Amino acid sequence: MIDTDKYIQQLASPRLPLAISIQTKLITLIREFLVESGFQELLPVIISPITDPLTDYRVRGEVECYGFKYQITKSMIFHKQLALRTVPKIFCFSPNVRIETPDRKNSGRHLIEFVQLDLEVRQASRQEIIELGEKLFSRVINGIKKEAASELKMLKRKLPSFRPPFERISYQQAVETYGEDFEMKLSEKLAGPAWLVDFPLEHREFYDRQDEKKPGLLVDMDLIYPEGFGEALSGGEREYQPDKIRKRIQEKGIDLRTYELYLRLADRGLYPSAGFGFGLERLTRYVCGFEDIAEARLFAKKPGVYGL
């Protein structure tokens, strides 16, 4: 049963128009930076026979059309790789649906429906994508302080400046310092944004590329917000060689037939590439200083909660 009183109360919140205004300006700043940097914008893919497995490939949101089964997009990772056959630098504001476990409903960071800025660059390295991410976030955070000064003042939110290069911390360093469940503890200690790098093979997806110089580690990264806001961004270099993709899928215990279409396309050739994605609602939450990500969009749907 949907609580209509709750939605009416949310629609009347004085903070919501401020969040929407800030989010609009954030989207404008992001798009301006990427277009200036030579990126071309793709329209989003909402349903597809293939989408991101995200640790558990069995959790599927499906729709049936004309007798065919499609999955609702969890991320556009495979479509980004394929799009690079057409253009070398792409981005998309992609609606995603991820069926999170109900225990995450009060995390303040998780929604089952959100919009992600996804980008990918042909022949790029992790280092190049890290530098791009630092420039993008610095431009956006420092820009929003000026563009939304009145909204931030009303929210009593004072943002720090983002200045490259950001600190780098290895996954192993984070575990040794804060334990296996380190993300929020690390985020709370940070004075500025930091890159988390070199995830173990088993902790990420089969499309993340293994470091040939460091077997068992991936050429990937997360960006962690300071002030206890947690993960901002996730990305890295992609595996593009069909034999290695097949091996990684099998190592994950996934039947190769699950990704038969993707593998057939990979056999026709994928470019080496790197990229990342980040949630607009999480960025809005951070900029506004909200405890609950549900304040960062209208009609927010939390895990395990029936929403409008």
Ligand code: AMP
The other form holds:
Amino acid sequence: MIDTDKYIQQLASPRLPLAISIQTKLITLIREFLVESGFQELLPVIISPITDPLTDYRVRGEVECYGFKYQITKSMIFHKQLALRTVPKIFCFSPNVRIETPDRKNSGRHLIEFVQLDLEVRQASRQEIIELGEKLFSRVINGIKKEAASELKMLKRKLPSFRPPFERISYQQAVETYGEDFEMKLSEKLAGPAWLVDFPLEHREFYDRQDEKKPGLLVDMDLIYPEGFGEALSGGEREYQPDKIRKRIQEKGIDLRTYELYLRLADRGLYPSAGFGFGLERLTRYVCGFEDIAEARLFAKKPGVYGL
Ligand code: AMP
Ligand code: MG
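Can you now output the form predicted in complex with the ligand? The one shown was the form predicted on its own.
Up next: the whole complex, starting with the chain shown before.
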């Protein structure tokens, strides 16, 4: 049952208008920076025969139209790769639906419907995308401190400065220091944002590119927020050679027929590329200093909870 009283009360929350005002300004700052940097904005894809496998998410959101099955977008990774045939630098505010397990209900970081700022650049290296991410986050965080000074004051939120280059930590170093479950422990220790690099192959999807010089490791990265806010983004260089993509799919134990359409398109040629995606609600949560991501948007849907 949906509790209408709760929703009406939530719509009148004094913090929500502040969060929405901050989010509007964040979106403007992101868009301005990316357009100035030569990116073109794509409209989001919401249903498609193909979407990100995200193999740890067991439930597939599906809709049927005219007898055909469409999947609801978990991320636009494959569409980003294909779109690079048309334009070289792309971004999209892309709605994602991920049916997260109910134990993530109170993580403070997970919703089952969220918006990802997804970007991808033809022929880019991880290093170039890391530098782009550092410029983007510095511009956005330092910009919002000025543009939303009064909202931040009302929320009693003091943001640190983001100054490139950000600290860099390898996955292996993080595990050695904080154990396998390092995300939150590392984030709590950080005074500024940090890049986590070189994830082992088995921890990510088949489309992240393997490092030729370090077999078993990927040319990928996450950005971790300081102050215990956890992961901000994930990205990396992508596998673009069809034979390697096939090998990686098989190594995951996935039947090649599941990705037949994607593979047929990849056979026609994909550009080498790199990019990343970050959750907009997580950014808003971080900027506002909220414990609960559900405060960072209207109509938030938490894992395991029926929502509006
Ligand atoms: P991923 O590629 O799975 O790491 O997703 C990209 C980014 O989207 C993450 O780094 C988060 O910022 C955001 N994100 C992923 N899952 C969720 C979720 N369930 N709720 C809110 N944001 C999410
Ligand atoms: Mg991630």
